[in-house]
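As structure tokens, one chain now follows by itself in the form predicted alone.
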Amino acid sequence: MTQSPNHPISQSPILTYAPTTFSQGRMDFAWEELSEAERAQLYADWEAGRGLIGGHPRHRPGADRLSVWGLNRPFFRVYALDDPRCDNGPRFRAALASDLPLEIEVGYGRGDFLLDRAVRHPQRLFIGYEVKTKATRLALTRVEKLGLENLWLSDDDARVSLPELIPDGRLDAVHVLFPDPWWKEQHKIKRLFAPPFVDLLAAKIRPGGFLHFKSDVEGYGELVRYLVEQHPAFGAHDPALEERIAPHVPTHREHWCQVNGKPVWAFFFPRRELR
């Protein structure tokens, strides 16, 4: 699905696909099924907090306070919800406690897909995680220009924030679109998708919800499919689930792929009922 020309966000100058410096990059992504020892090491790394982008949020200077630019805006950090200088924490907690269906995007970049979802679905709640603080600040400005009241942003690593803040079974959908595959051997520890992360998604997505994943790196898509489909809480990729996000606009990366004729691999994994 692509951008609907009759939708108000597609006509807004806030959502435009400017020329970029994207390139195809390397595509030679290789992987093998995990041995028991490798799987155990991934769980040990997770428990130790290794591989978090930017380090553990708890270790930020002044972790219990928001940056001044985030005060009284739709922005949160996991350890700063009680910052007395603003009402971010109480408002975020109230939103989470509502009965609005909740969707999360992990690594939203510029926020094109997420902003469009929030505009189209005002009766849904959305949360976006992006560890690049500059991107978060830019997206916050776009949220406010669009007047959105159903979207919250954070620059926390979702691997820390989700377990701390989101109740089990609260999520209708999780979107992970074009994450960094972290090709180099020494960087594999930073990859978002590993068995502990899939466990986390299984806990937070309600039965009947789904995980939506896209990549322009075929091998990484195959790795994610292997990790998710072997988990008992998820069913096999079901292309029919794409209807649940139709219509939508592409991310900046996917738009670049479309313009340049590059393939994209999309997966939709249903969260099944467990008996």
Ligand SMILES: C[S@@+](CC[C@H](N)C(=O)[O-])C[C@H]1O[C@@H](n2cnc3c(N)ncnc32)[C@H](O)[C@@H]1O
The other form holds:
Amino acid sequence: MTQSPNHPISQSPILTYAPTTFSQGRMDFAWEELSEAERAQLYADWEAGRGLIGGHPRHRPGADRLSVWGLNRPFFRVYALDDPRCDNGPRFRAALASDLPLEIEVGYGRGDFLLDRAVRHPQRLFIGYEVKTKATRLALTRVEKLGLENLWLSDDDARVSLPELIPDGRLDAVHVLFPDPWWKEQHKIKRLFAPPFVDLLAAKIRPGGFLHFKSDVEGYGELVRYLVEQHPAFGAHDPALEERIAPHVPTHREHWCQVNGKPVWAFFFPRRELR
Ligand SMILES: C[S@@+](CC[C@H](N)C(=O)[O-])C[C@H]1O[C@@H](n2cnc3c(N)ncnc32)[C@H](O)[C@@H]1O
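Could I see the form predicted together with this ligand next, after the form predicted alone?
Below is the entire complex, every chain and molecule, led by the chain shown above.
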């Protein structure tokens, strides 16, 4: 299930899929099962905050204040919820404390998938993380043009913000769509999917919720499947779960794949009830 042409946002100039510099990129992703030593190293890296995009947000100058452009808008940063110049923090906390079902997208890029979901489901709450500040500012403008009141955006690295702000078991769904595979050895540390990230997802997604993952790099999809399915809190990929996000529009990268006839691998992992 992809684009629904009859839906308002599909016809809106807000959803443009304007051409980008996307190219096919590398597809030759090789991976192996983790040894105990590699697994321990990945946990040590995570604990030390290595590989965070832009460094640890706590150490950024003015970490406890929002940029002026973000004041009194549906925007938050993990350590700036108490910025006295605006009411972003209290409003964000109130939204989180509501009993609305909550979905998160990590790395929304242009935001088409997330904006479309928020338009379709006004009775659900959505949070988007995108470390590129410029992309976040553009998406924020689109949130406001669409008059959405159920979508919050952040340019935090989700690996720091999720554990700090989101209560355990609060999430109905997490979407991670076309994340960078980070091929080079020296860049691997930035890769989102590693055992501690899967632990984090297991803690935050409620039993009965699910993780939705897509990639156009087959090997990266296999690695993610290996990491998630070996975690006791997740069940095996279940394609039937796609129903729970139907209908939906593609992300920008997925749209590019569709136009260029490139295959995409989609996975839906149920969060199990643990006894
Ligand atoms: C390859 S792009 C895909 C964008 C979009 N999902 C799509 O399919 O068009 C991956 C995005 O994830 C963002 N990203 C990577 N790591 C992230 C993290 N730890 N937290 C939040 N965003 C992240 C990147 O900045 C980038 O925009």
